[in-house]
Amino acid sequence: MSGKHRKVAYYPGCALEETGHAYNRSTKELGKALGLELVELENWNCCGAMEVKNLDPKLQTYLSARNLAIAGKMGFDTVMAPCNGCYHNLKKAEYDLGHDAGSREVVERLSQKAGHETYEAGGVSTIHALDWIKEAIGEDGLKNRVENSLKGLKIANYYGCMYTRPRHIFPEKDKGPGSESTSKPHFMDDLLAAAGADCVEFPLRTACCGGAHTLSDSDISTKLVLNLLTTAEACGAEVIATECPTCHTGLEMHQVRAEKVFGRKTRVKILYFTQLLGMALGLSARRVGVQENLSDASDLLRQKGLG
């Protein structure tokens, strides 16, 4: 086991407090099972997500920078954000503060007004939950801990569009062997394959799920999700593994809506990768929050000896 990321600051973000609660639960339970420690940021705030960013990008940069400042004040040089949107926004804030004087001026001014230290780029690194497990435990570490193999479970791994875009805010990616790829990410495939899963080739692994359009144009979102669902099934997948609460919720909701509105029924199940790894380590489906998912995978998991 690598000593890297054994103990990190944890930024759950807003979604994991609500609709993505199962992701929050399974991430924490998986960490415990692997002997890893998550220390939640004290008094954290929303990262700015879509709404604030659309109103004022520099205000969003400040909101994300405040979270990074909290991590630094707590003595951490690494913060783990399991939500793609949060991960993306914290990474973008880091990039903007390192490259844009206007962003630095706004963050400094608002930080002084709020009465806390101004975050300076380079103080804290942001990692995703996939980086956390991959670098702290790795494939070999997972293989040695598997108690209930995912063997025979065909999985399409869905990373979503914000995990790798835009490329310039992820300087640690595309560094050759061992690093994550922005064009064809593979960390989730690597981890689930180590747990015994049969990861199918899924060409839409980074396609957009339409999450940002759910309220403004539900039909567009439903059609984008339906494309993901039908493609996963065409690739032979029984499960789509997710690593973002917005993507996960969108896939679940629009799978139901696709049947009701467009008469298109799909049977592929939606599960967080942390739920799947947790079950592979011997944790019960209930302990990793499978019962909280809208997508009912209970029959499939029982068939595979995972229920």
The other form holds:
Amino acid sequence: MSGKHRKVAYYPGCALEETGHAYNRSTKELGKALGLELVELENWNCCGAMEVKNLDPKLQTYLSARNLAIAGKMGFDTVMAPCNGCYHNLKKAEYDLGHDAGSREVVERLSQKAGHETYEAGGVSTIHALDWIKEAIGEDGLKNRVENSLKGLKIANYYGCMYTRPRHIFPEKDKGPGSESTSKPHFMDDLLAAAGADCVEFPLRTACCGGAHTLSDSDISTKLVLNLLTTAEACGAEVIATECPTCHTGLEMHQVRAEKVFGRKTRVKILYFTQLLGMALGLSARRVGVQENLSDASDLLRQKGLG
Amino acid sequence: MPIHEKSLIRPENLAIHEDLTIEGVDVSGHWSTFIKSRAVTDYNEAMEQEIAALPGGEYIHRCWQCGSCTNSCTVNAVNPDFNPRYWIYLIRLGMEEELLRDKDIVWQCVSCNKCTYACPRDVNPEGVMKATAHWLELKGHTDQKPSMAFDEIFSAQVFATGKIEEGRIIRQFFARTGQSLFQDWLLALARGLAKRLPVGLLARLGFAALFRPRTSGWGRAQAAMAEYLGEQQAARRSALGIEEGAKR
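Form predicted on its own done, so how does the form predicted in complex with the partner chain look?
Everything in the complex follows now, all chains and molecules, and the chain you saw is the first one.
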């Protein structure tokens, strides 16, 4: 435990206010249980998600930069975003504003017209909820606090696209031992293993769930998700652990859609890694929002003596 | 996965000889190395520059055709006709008619960024796919595709309130694309959730639907973004030689 990130700015983002609320709830509960303080950004806005960039990429940079500026104004140098989309967009804004004069010009102009501070590159840096736990508590810190080990639970860790790609916006990754890898990320594996889980070798950890087109091209999304679900099952997983609300909801939705539309039933359960860590620390299933998931994992959790 | 280049040769361009002997060797029949010769004269020499003028397309000129994008592509694994390398090749040569054969699938790029990760030349193939899909729509070659409708509905909410409300987006998107909200799988999802009765979550979703979540004091940001987007869209139309006031 390094004592890093004891108190950070918290950017939940839009999805965590609604369909991804279980992730929001479990992240906050996990922080509380570990003695880590989260201070929500005041009056934040949408980061642009995967859509605004398709109208104009620099507008997305502005939307994300506004949130970074708020963190700076509140006196923070670190903002933690649990959603892969938010995390990715804030990281991309940091990168673009540090490297591209055109982006800086647009963000400066829009921030002035909107009447708020302009984010200066390097002022605030974004971390993911995985970095937060890994760096503030670490595997050893977690091991010491585990009350209800996940022992026996076979987990496939699914990281998705936005956590590692494209690699140039994540300068702190791929820095050798101890750092996160963009080709084979392992932070979630490390943390869940420390909580007693049996993490299976899951080759599709950074494959795409089709989240960007989850409603606009549902058949392709269902095929991509079905591929993830059946592979996880073939790897022996009982649970897929997620760290992104879009991936999580996509997996849940298309698991049902695969059964209803293509007649392909899969049994693997889908849980946020924060829910799993929370239960390992002795929090109840209800406390970490398992009832708010679309994928009903209650039977499995009871059977494993969790929740 | 290898690139199946032979799949790019259409059957009508294959030469089949009923009776052909070359230097004593009988090469009759379906022989895929015989491709009918043809002269292409209708190059669209402006196409590469036009796509480069749209966001995401800026670095298309860097491509040296290694095929890493297509090799790594998520959609290509589902549909082999989805071929970023080939489309970049066609665009750079100006072979518009060939590109238009695939005009109805270009929009299906899921932005997973595997291509951008793999590309040794920083072409940003993901951006090129978006630029190409926009080019096809702006030029009137395609109608608005579902993903573009989704982008518009989603962004309009962000511009209007600073945040999104998921229920509203789903309702508007299904209405615009003429789909029913009462589909088997959606109903099954709703039933599953209702069974466990997460009262807090349901109250939260209901509250968000009634009182749209919003960022306070958003008006000035909204006006600044609208002005900027208007300028950008006008500049794009002008780069593509589209008259002001023309459709989209």
